[in-house]
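Take a look at this single chain, the form predicted on its own, given in structure tokens.
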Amino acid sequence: MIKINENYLKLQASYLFSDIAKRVGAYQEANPDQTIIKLGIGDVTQPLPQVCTEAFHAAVEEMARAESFRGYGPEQGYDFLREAIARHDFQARGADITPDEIFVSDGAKCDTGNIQEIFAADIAIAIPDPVYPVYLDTNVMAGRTGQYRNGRYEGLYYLDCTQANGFVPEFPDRPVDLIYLCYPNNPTGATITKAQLQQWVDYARENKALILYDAAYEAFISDDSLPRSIYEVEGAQEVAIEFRSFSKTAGFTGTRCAFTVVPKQCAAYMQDGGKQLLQPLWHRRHTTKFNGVSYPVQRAAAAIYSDEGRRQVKALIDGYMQNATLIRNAMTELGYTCAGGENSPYIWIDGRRDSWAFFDLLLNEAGVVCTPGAGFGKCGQGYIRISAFNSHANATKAMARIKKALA
């Protein structure tokens, strides 16, 4: 008799983005004629940059030639890409990250759902609330959590993240092993100080624990006091991993290209309390069920680098900051009080009323799609996130539907 994991039935029926697309499929369908702006959930709207749609082709031809040709490539990814990474978005702000640390991957989404297979079952997490949901429902499939009761699953620890502490959570009043943290965060739109994120480096050191850090949105950061890595702070590579993203910092959500960064001395415990080196651990887990990312996609990444690369990259970030800016301040003139949208693509908005409430108010009155925060968690109820993930045009179209909606 072949058993199933029965830790998949604890997962809640729906997940967040599936309730949204049935919603929007319905409104859409009794209403044929009403263009729909989506501003909900993250995925980019522009071209990829010219300059890796050219390296993209250049790369593609050399896989048409025999001389030039590759099969399967390193798993960790080619050192052109990782050698480019550790320069540019570690070693070029202080941080002494190496290529060999660096493990290219098909997205970000995948990594930080998957490093979890590396730790035993019966550690404590410490996981916000609001969160993206993959943090919590790839450690439910795991097993490490109870039932789902009264909105939270039994057996984790939440960091509640409000208004009130700025959406940066205060340290577990018990010992936690695992602690998952996103900045700028993904929905709140907020960001960590370089002095709280050495707090919570220091946190980890003094009690064994260890950090997941998303840094998925890092190049959303235009002010410059504040870490675009965990790494530029103390002590943070003996008890932090990184995941970043190429998806919203060059578009490649459709490409498929992102790295996670395990430092060479982060460790973890065994049974007997013996300290165990991670990278290791991580590198086998990569290379045992991963077969790396193909040629021309590494190309493509590997030109946002170069100095036009930087240049386009950046355009394509202040678009959507531009969109961000005008979403802020339209929703903060109609009296809601609001978070992110500096130094963040996502603007979260205490909408004073019920989270999906919201959420249909918008679409049935405005034909504007964006995100309901109690789908993040406990803590996002009452709160929506709107994404600048769109045209300039569609975003200035969706504000004004939207102030007409509730004016």
The other form holds:
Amino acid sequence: MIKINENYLKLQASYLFSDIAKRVGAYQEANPDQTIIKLGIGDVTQPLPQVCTEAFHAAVEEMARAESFRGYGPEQGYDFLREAIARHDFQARGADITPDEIFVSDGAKCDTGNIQEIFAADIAIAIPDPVYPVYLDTNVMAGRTGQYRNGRYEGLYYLDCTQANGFVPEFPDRPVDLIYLCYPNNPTGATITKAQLQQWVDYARENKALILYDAAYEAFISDDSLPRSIYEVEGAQEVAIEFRSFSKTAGFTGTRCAFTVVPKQCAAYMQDGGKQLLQPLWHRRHTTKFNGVSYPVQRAAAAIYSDEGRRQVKALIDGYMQNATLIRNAMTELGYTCAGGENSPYIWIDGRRDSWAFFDLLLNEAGVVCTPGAGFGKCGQGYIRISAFNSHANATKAMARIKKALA
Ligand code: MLT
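We have the form predicted on its own; now please give the form predicted together with D-malate.
Every chain and every other molecule in the complex is listed next, the one we just looked at coming first.
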């Protein structure tokens, strides 16, 4: 008898963003004349930077000629991309990361979801609340939790992120082994200071724990005092794996390219207490289960590191951040307390009512899609998240509609 992995049955309903898409679809069907403005899922809307499309075209042409055609590439990514990442994203900011510590992939969602398989089944996991659902669901699928009761899975340690702690959690009051952190944060848009991040790194070193640091939104940081990478912090290379993505930075959500950094010193432990380096394990996993990102996509990604590429990416980000300012200001003027939107493309709004009720209100009365905070965890109840990813015209129209609906 073929048996299923029953851990899947513990999962809550469908994936949050599929759930929202269903509700929006039903609303659109009932209101075919309403133009809906989507500020829900953080999906980019602006075209790829021109440097990327030029590099893409050139690489496709190379693939069209026998003398420059390429088949399988290195699973971990081509050297030209790994070298550019190491130099510009890390070494230029004083973080000593080398190309062989970088693993190019097709998305930070996949990487943050897949990474848990290199750890034991019985580790203690600390996970923020609210949280990007992928960290949680993939551990549920792997059987690291009990049942879902009262809004939470048994067996996990939840790190409450609230207005009171500035959405940077306190340290666990019992030992944990694996800690998920994401800054600039999805969904709250909050940031972490270097001093706060240093404390987390020190905690991990003292407790033989490991930090999974999701920095997919680092490109939206404009405050230079804030860390863009955990490796800007002393000792992080021993205890942290970092995830990055070209999705939000350069409009690659539909193109797919990201990378994970596993430093050579980074280690975890075996049952007998012996130390095991993680870079060879992730290398083994990556080469076994992944065949690399396509050559034209990697060429397109590498193009953002030229001087012109950096200018174009900055313009793209500045555009989204203009929306973020507009959204934050409009909601503040309406009397709502907001977090995020200053060094991040997400604005986290205390709606002072049930999250899904606020979601329905904005959809029905303004034709605007947001994300209900409760979908990100118990601590998200009462909040909504508005994303800055849209055209400036749409963001302006959306905020005018919301002002009218809530006035
Ligand atoms: C979000 O809206 O939280 C993100 O778009 C999800 C993702 O990056 O997978």
